[in-house]
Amino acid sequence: MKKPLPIVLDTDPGVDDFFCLAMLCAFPEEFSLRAVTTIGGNNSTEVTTKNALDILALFGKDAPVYPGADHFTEEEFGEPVVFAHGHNGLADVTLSASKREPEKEKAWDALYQIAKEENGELVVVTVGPQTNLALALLKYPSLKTKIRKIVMMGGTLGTGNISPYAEANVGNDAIASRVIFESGIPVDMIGLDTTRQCKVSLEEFEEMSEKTDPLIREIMRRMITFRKGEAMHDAAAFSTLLDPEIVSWKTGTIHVETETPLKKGRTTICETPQGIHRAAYEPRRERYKEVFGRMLERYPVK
């Protein structure tokens, strides 16, 4: 029988964030959930912190939840981010608060301790700013050869959307996002150009989740709604996991721009068959789709 694959999902919850943790928490058979590490980014720290416990609530799943870092590498967190999480970070719905409360130790502190438990094993899946597992490898620096590899929404091989060459995950803390490609980890860049086009549209949706739990696609329809059928980014990045050809893949090595203030941020690919860097490109949203159902399905009607 296979082995559940031990995981660590850093994140700042997030409306795109939560498909994500419903993702994730739908297929335990697939994944164990070794812990929730939280940054700001759509928030404050202690805002996206609280979202993940009442998110995590919702889908039943007890994981323990570290808070990371409340600012970026060189600046301080801008406003959250209304126009697309809302005043919450959640399009305003609010979630019954779960009954577990965040834990004392800092997410980088966390995340080291469990890689050292996973034996080389651990899979970090990041879907918000890189600024805990940067911070963890350079306290760390013998972590680096106890992750199995790093999972990534971030980056773009496009346009961006902060810039018209950075992705905001990346943008915000490029230096972060740098440390993470020059560690030697093996990292999986599903960037905003392959995660744009994975769309669900609220009709789509609608027909999708006939069975599934009254509140949670309640939940989901007014999010999809919120975000006018834009693409549910972080969701799509974790899909891979569940179904690697959902995209196509570039290999090489993947380089972040810290020096030029214009370009900030932007993600470029050198490829090369031996590289350990892979870049997403060409997703298949008929495959998107089909997990996006599956995971549906795995909370049904009560």
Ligand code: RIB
Given for the second form:
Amino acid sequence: MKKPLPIVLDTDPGVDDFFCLAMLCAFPEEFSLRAVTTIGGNNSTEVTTKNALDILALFGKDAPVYPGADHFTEEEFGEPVVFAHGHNGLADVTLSASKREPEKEKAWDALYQIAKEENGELVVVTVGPQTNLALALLKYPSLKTKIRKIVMMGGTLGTGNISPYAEANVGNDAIASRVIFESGIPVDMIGLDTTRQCKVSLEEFEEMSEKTDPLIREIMRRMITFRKGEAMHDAAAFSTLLDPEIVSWKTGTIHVETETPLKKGRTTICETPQGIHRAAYEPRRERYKEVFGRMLERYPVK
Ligand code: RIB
Ligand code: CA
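For the form predicted together with the named molecule instead of the form predicted alone, what are the coordinates?
Starting with the chain above, the whole complex follows.
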């Protein structure tokens, strides 16, 4: 039998982070969730850490949650992104509070420790600003030899969402993302231009979720309604680990602009067969929908 892929998820929950966690927790035969590390961006790290614990409790997982940085590499966090995630980061839906507390150890130390334990097999999935992973790579230079691959929601080969050029996860801490792309670790970048096209409408969701647990169904319904058609970017990026053909891939070297203020956070790929980076493009929405449906089936009416 295939061994589940060991994963650390670095996240800033976040409505679309919620759906990413739903997907990750739904397939234990595929993924071994070693830890969740948190970062702010959508909200403060205190709030995103609590959200991570509450989401894990909802999906019946007890992976440890390690809090990360409380500011970006060079800047403070901005105000909570209320229009996309609500005041509480979860579309103003209140989840039952987890009985667990966050771990005392910080995200970057936990990342290094887990990577060592996994002997080069660990996949780090980042669906928020990449500050924690950059801090880990700077503090522990040998970490770059211990991570199998980074899968990230972030960047864009098209237009951005915090500027014409930059997507939020990369643009909010472009210096951190540059550390990641220059680390020598293989990266799969699923950018905004691609995730934007992976949508499941409310009508489709209603049809697909008839056999889903009523509480989970209602929470998801409220979140999808809140988003008003905005894609669940983080789940779309994560779904490529379940079906890599949800997208096509360009192979090459990805560059993050950190110097020119107007274009800060812009991601571009120079295509070359020797490259260790891949950038997703041409999403196949129907295939994404199929994975989303399989996820819903994993939370059946009890
Ligand atoms: O730009 C989309 C990304 O920014 C998503 O990860 C979302 O959760 C926010 O963090
Ligand atoms: Ca996110």
